[in-house]
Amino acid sequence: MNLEDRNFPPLSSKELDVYSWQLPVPGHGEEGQRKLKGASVLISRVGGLGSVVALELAAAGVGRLILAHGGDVKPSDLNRQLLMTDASLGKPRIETVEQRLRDLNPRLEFHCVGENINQGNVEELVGEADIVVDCAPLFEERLLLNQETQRKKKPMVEAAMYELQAQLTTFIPGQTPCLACLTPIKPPAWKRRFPVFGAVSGSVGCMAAMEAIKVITGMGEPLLGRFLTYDLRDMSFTTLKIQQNPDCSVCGVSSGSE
């Protein structure tokens, strides 16, 4: 992501204090922190996975968070959706998310939408963001986000989990494969509800947040053209190389993408 032409906002004395533990990280510093402050990140769903992404990005000082999640808080959310509370049962998820994040970091700007990503809002929400973190459980949403981020040439961090397993990669249009290269259609056997521990969601959520931070600041090496999978049952981690499908209907040569 190219943020080099922007005039990044300065850091206040309070911000310098709040972020003082991460400012000395090599490759980051005040310049990197100002990039975070000037960036906008869209998170699709702030449930088991996205709530941790949002929490970490808010704590890190990303200046504007665009959050999309519909529905009300249910008891079954509480094992993994760390921004939800028992007191918020029956209330809109997005209201609880916004309040919890504002309590953590009132210096940030929030655009909170009480609906999931769909055909009616995807163009606007992706257009507002510098980078997208895809945390949706439904492939229809994931593929819709993939199509729009490719069209608008926006990076997308792709994260998912199942049982004790998780996976992570980062797509940058024109540089890497896209989600449709790997999963062109919704897997026919996929169901909305699946088994998972909150600790698994949290682990990949933290790493997805770090991927977004690296893309924004230019620090480190994001998972470009690489696909990380791991299984916490035996703590095994594997990184696979992935390549663009030239026949991909979204980013391939035949699609007309550059």
Second form
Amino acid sequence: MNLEDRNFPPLSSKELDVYSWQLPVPGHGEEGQRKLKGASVLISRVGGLGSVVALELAAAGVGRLILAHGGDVKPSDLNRQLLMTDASLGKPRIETVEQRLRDLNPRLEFHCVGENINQGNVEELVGEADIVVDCAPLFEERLLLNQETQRKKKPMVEAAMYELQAQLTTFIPGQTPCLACLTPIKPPAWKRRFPVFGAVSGSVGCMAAMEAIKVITGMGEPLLGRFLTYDLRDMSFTTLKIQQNPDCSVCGVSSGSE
Amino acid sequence: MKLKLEWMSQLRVAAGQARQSVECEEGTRLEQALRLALEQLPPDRASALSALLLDGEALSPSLLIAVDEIQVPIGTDPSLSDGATLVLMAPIAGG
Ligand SMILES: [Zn+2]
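Switch from the form predicted on its own to the form predicted in complex with the partner chain and print that structure.
Following is the full complex, with the preceding chain placed first.
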């Protein structure tokens, strides 16, 4: 991610105070914090997974969040969508999300969209972002976002969960495989309604936020070409080495993307 | 020789178990090892798994398969060594 040529905004004395417990993290410091402040992150859906990503990035001091999520808050959201509240039942999810995040970090800038990623908004929303975190429950949305991030050469953190299991990887165009390398077509077996505990989506949400922070600041080693999968039922964690599919219709040599 | 197999995501639920070990002949290839693994399971488990693993007769292109933690390219059928660990995963998108 090329933030190098950008002038990062300075930190106010309030910000130095708020982030004083993370500034001493090796590899971060004031420079890393200014990069976070200067960064825009698109989170596609702020449900079970994206709520926690947004909360962690807002807490960490990312400057601008672009959030896309349609629909109103339902009772069945409340076991995992941690930005929704009982008091907000029946109200638009995106309004509740924005309010909760403002309460935490009033310095945040927002572009909140009350609809999910679709053909009509994907170009604009990805265009505004430095990095994307993919948290949508449907492959249609994920594959659309993948196509656009590859086209615009933007990094995308790919996080997903199912039952007590979760997975995480980070795609950087030209350096790693893309989502279509792994999942070339929408898998027919995937159902919109999936079994989920909030603690599982929350666990991978925290890790996805950390991946975004690492890509933005340059700290540590993101999961590039590595695919983390884990099962909280028996606490087994596995990291697989993944590779680009040369025949991938989105990033492969025959796709004309290079 | 002996192989270890780990089912992930929906495959783990369909198999009713996370791990399975498969006895097979030296040089057995991936697809044959999977057939042997399915034969070891009760028919209802095997058929639930086959529905997720197969696209017609072939393995689904959306499966993530790894041998000893390295992804096997789609459409290849490598021969396996004694003690190899296979990881099989169907794609998930829970958000
Ligand atoms: Zn690709």
